[in-house]
Structure formats: structure tokens, C-alpha cells
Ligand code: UD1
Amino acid sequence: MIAVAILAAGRGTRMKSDYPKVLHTLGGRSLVERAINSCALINPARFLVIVGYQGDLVRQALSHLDNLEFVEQSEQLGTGHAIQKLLPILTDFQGDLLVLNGDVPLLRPETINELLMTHKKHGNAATLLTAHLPNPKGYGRVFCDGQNLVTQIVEDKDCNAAQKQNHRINAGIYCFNWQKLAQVLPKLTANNSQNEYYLTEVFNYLEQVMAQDIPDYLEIVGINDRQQLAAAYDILQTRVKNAWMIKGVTMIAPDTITVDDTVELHPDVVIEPQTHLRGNTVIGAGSRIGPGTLIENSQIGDRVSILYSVVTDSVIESNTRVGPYAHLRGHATIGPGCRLGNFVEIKNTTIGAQTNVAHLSYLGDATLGEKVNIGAGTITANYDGVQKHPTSIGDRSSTGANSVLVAPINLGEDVTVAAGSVVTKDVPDDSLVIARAPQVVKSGWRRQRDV
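Kindly supply the structure of this chain on its own, in the form predicted on its own.
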């Protein structure tokens, strides 16, 4: 049985922020949520998040996750003090405790699973994750015997010249036998310059502590300031983009592209430069996205082309072309084989198959049938100053250039709207509607100018 404790109580003063450090985002998710997600393979019996600074904000940010327990550490007196807060909560717990840091967001679930397997296989009192850093300056060194049993942990400032040649460092990720840990937690002292209780002191009292080396030391990168947050994002992006390219996605100038790890890409997708894919987005096979495109929380079908456009919270079905400079938002749903062209905005609108909105139009709160043609400059006037109203346009209807449809309004099937019309009343099927003032020409008229 496994319990997980996430250390998430600190403010993180070097972030220069009023928000708790663990709530800063990395690739669309908070740091602490990423730490939680690293436990995806181990199915813990209990999940405890230790909160302190602005703990209510942390609780609120994680409210969408199930089965979390929150433990208050009102005074932040060190990592050992944080784990001591679990003593009354895990009184009857029988099993192992995994301790993670809420500001270490890049751990892979496979790494956590392997740490626990090593811990259980050897029956260790504690197993700690270690890494060999190219430059370990500033990190405590971990010394082990031939069986990877820890013999000594020495802080960087206390290392002699020979000890500094050891590049194995403590990553701050631990798995403990809870019963054994609970016995020694009361022994912790605060006899240090920070007057804090360090969790690493327990290794002085536990027998059979083993180190588990991590192959990719970049997984243990911690976040203390904005520069480290940016560096972690680069690591995450490299990981995500390499994985998709291996699976058959083409990325042109990948250094200019960003892809959240919540995005799903299908084979033969081409991502052009300066394109950014966010949230719960799916891109279908053979689609070409970009350049210069942002897509967020949207589902894109197969063989769709989107150029220099913004798409949020929308659905675009297969074989549709979008852009350049189109904006789809607010749950737009576009059918197959459509064309949305230059400077077209679509909001909360459903568009049927093979419909064209070629340029310079706004469609809001509308429902369009199949094979509709929207002329340049057509606008649905959906807002009366108080509330929004719907527009409905039937199959095979078309609007002339510079038409305004004043909602609420219904145009039937096979309707033609004459160019320049302002339509305020419903139009039946098979009709031509002309709604504009007659042209007046006054001969012999010239503007009077001052002499």
C-alpha cells in the first residue's frame, strides 16, 4: 500500500510573485499538478498535499482532482517539519510513503514506478532518487557502497576536494517504510543556520537506505525562479516534440513551435513554424497547421488546413480550409469540406458541410446549413445591447456582399440575399430578398464650397 505526500507549502520568494510557487504553470498545468500526475502508474491508497502559503488557492486549483487530502503546515519550518504533520493523519497506515516536491514537475511516471519497485524488492527502510549531474555544485553528494546502499550524504559546502569529485546528488524524492519513518521523525532537530527540520536527518537513524539512480537527470529539475521555469519548459517541449516526430508528425522549425503534452497528434500531420497547440486539442491525420497559428482546446479533423489563424474551443471537421487570419471561438462547429477565408470570425456557430465563408465576415450565434455561400462582409447582428439572438440560414442559401442579418432571424433553404441588404424579417424557402433603400441620383447637384 502506497501513500503519497506532495510538499506544496512554500511561497517561493524567488519567483517574485504573490501566488504560491507550486501554482505557476508549465505547459498548461500547474507545477503541483504535474507532480501529482507523475504518480499515474502507482495507484496510491492516499494522496496528501501539504499546503501552507495561500493554501486555499492551492486547494481551489486542485479541486478538479479526486481523492486528494490537504494537510496544513501553517509554519514552514522545513521538509522534516512538513512530514511530521502526517504523524497524526497516518497513525493507522500500513505501507510505504512516497515524498515528492510540488516544484519538481518533470518526473516521468515510469521513474516513480521504478523507484517503488526497487524499494519493495529490497525491503528498504528508505529509497532515495539520485542523479549524476555534469555540474553538481550546490547539491549534497550521496555516497554508496557496491550495492547502492547509502553510506553518507554530505552537503556541498562540507565536501572536501575528493568528495566533490562524486557527481551523484540527492534529488529530494524519497520512498519510506512508513512505520520505520514514523518512529524516527520525532528525533529531528533544528540545529542549523536556518532553524529548520530537514527530512534528510532521518537517514542518520534508518538502516538500509538505498539510492536509485535516474538515467535522465533533467527529470529532477526543480523550479525556484522564472529562469528555471523557462528552462523546464524547454525541456518539456523537447520531450513532447521529439515523441511526436518519432510517431510520424512533421515539425518545420520545431524550435519555433510549442505543443502542450495534453495535445494529441495523428500521423502525417505537418506543423508549420510559429504554431502553438494548447490544452485538450486533437489534430487529425494529414492536416497542415500553420504557419502562425494558435489552436486551443479544439478538435481538428483529417486533412484540414489552418493558416495564420486562431481556433479556440471549437470543432473543425475533415477537408476544411481555414485562413489566413480567421478566428474561431466560443464553440464553433465547422462541417466537412468548408472554406473559411481571410478575416472571418466565427463565434458559437454551427456550419454545415461544403459551406463557404470566404472573407471579411462575422457569424455569431448562428446555424448554417450545407452548401451555403456567405458573401464578403456579411454580418449577423446578434446583439441588441442586452442579449444575444440566433440566426438560422438554410441549405444552399447565399448572401450578397455587405449584407447584415439582424437577429433573431431565419432564412429558409435556397434563399438569395441581395448585396447590401439589411434583413430584419424571416425569409421563406426559394426566395430573393432585397432590403435596401433605392438609389437616388440628383442631376446637376454640386457641393457648395466656401469662396
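Having seen the form predicted on its own, the form predicted in complex with this ligand:
Shown below: the chain alone.
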């Protein structure tokens, strides 16, 4: 049986932030949520999150996750002190305790499985992940004998010059035999340069403690400051983009592209430079996105092209072309085979198949049928200063350039709106509507000039 404890009570002084460190986000997800997600392959009997500094904020940020138990560490006296808080909670627990630092966000679930397997196989009192870092500054150094059995862990701040030469570091990921750990936890002292109760001191009292090296040290980077946060983002991005390229996605100049790990891409998608894909976005097969495009929480069909545009919370069906310079937001739903062109903004609007909105338009709170043609500069006047109102336009209708449709308004099917019209009343099917001042021409008229 396994219990998990996530250490998430610290302030994270080195972040220089008003928010708790573990709530800083990496690719749209908090560090602590990422640490929790790295347990995806195990099914723990208890899942404990130790909170303290702005604990309410941390609880709130994790409230969408089931089965978490929060443990309060109101004074943050160190990682050992945090785990001591579990003593009254896990009194009867028989099994192993997996401890994760809440500021280590890139650990793979498979790596945790391997740690647990080693732990079981050797019947260890404790097993911990270690790595050889090119730059081990800031990490605890792990000293082992020839059999990977740990003799000592010394924090960076407590290392002498010789100890600092050891590049084998403690990842802050441990598996403990809980009964054995519980016996030695009360022994911790704070005799160190930080006057903190270090969890790593328990290794002086436990027998046997084994270190397991992780080949890809990028998995265990801990986030203590903003530079490490940025570096971790790069690592995550490389991981995500490489995985999609292996699955058949082309990325042009991938260093200029960012893709959240919640995004789903299909084969033969081409992502052009300076494109950013975020949240729950799906891009269908053969679509070409970018350059210069931001897509967030949107579903894009197959063979869609989107150029220099921003699309959020929207749906675009297959074979539609968008941009350059279009903005779709607030639940725009665009049918297949449409064309949305230059400087077009579409908000909370549903558009049927093969409809064109090619230039300089705003459509808000509207419903358009199929094969509609929206002329350049057509605007739905959907807001009267107090409330939003709907517009509907039937199949095969077309609006002339610079039309204003004052909502609420319904245009039927096969309606033609003359250019420059301000349409304020409903128009039935098969009609032409002209709603503008008639042109006046006074022939032979010449301005009277002063003599």
C-alpha cells in the first residue's frame, strides 16, 4: 500500500513573489499540480498535500482534483518538520510513503514506478532519486558507497569546498517504509546553517537507504527562482514538441513555437513560426497553423489554415481558411469550407458551411446560415449600451459593403442588403433591402464663390 505526500507549504523566498512558489505555473499548470500528476500511474491509498504559506490559495488552486487530503504546516520549519506533521495522520498506516517536492514539476510517471520497484526489490528503508548535474548548485549532495547505499546527504549551504565537488544531487523524491520513517522522524534536529528540520537528516538513522540514479536529469529540476522556472519551461517545451514531431507533426522553426502539454495535434499538421497553442486545443489532420498565431481552448478541424490570427474558446470545422489578422473569441463556431479574412472579429457567433466573411467585419451574437456572403465592413450592432442582442442571417444571403445590422434583427434566406445600409427591421426571404439616404444629384450646380 502506498501513501503520497507532496511538500507544498514553503513560501519560496527565492521567487521574490507574493504568491506561494508551488502555484507558479509552467505551461498553464501550477508546479504543485504537475508534481501531483507525476503520480498518474500509481493508485495511492492516501494522497496528502502539505500546505502552509498561503495554504488557502493552494487548496483553492487544487480544488478541482479529487481525493486530496490537505495537511496544515502552519510554521514552515523545514522539509523534515513538514513530514513530521503526518505522524498523527498516518498512525495506523502500514506501507510505503512516497514523498515529492511540490517544486519538482517535470518528473515522469514512469520514473516514479521505477523508484517504487527498486524500493520493493531491495526491501529498502528508503530509496531516493539522484542525478548527476552539470551545475549542482543549490541542491543537497548525496554521498554513497559502491553499492549506491547512501551514507550522507549534505545541503548545498552546509557543504564544505570538497563536498561541493560532488555533482550527485538529491532530487527531493523519496520512497520510505513508513513505519521505519515514523520511528526516526522525532529525532530530527535543526543543527544546520538554515536552522531548519531537514527531511534528509533521517538518512543518518535509517538502514538501508539506496540512491537510484535517473539518466535524464532534466526530469528532476527543482524550481527555486524565476530563472529555473524559465529553464524548466524550455525543457517542457522541447519534450512536448519532440513528442509531436515523432507522431507526424511538422514544426517550422520550433524554437519560436510553444505548445502546452494539454494540446492535441493530428498527423500532417504544420505549425509555422511564432505560433502558440494553449489549453484544451485540438488541431485536425493536415491543418496549417501560423505563422504568428495564438490558439487557446479551441477545436480546429482537418485541413484548416489559420494565418496571423487569434482564436480562443472557438470551433472551426474542416477546410476553412482564417486570416490574416482575424480574431475569433467567446464561442465562435465556424462551419466547414468557410473563409474568414482580413481584420475580421467574430464573437459568440455560429456560421454555417461555405460562408464568407472576407474583410473588415465584426459579427457578435449572430447566427449565419450556409453560403452567406458578408461584404467588406459589415457590422452587427449587437450592443445598445446596456444589453447584447442577437442577429440572424439566412442561407445564401449577402450584405453589401459597409452595412450595419442593428440587433435584434433577422434577415431571411436569399436576402440582399444594399451597400451602406443601416438595417433596423427584419427582412423576409428573397428580398432586397436598401436602407440608406437616396443619392441626390443636382446637375449644373456650381459653388457660388465670393468675387
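Basically, rigid core = biggest C-alpha set you can superpose within 1.5 Å across the two forms. Positions refer to the first chain, counted from 1. Keep in mind that this is a model prediction, so the values were computed, not measured.
- After superposition on the rigid core, the Cα of residue 304 moves by less than 2 Å between the two forms.
- Comparing the forms between the two forms on their rigid core, the Cα displacement of residue 247 stays under 2 Å.
- Annotation: Cα of residue 147 displaced by at least 2 Å between the two forms, core superposition.
- At residue 138, the distance the Cα travels between the two forms is 5.0 Å after the core is superposed.
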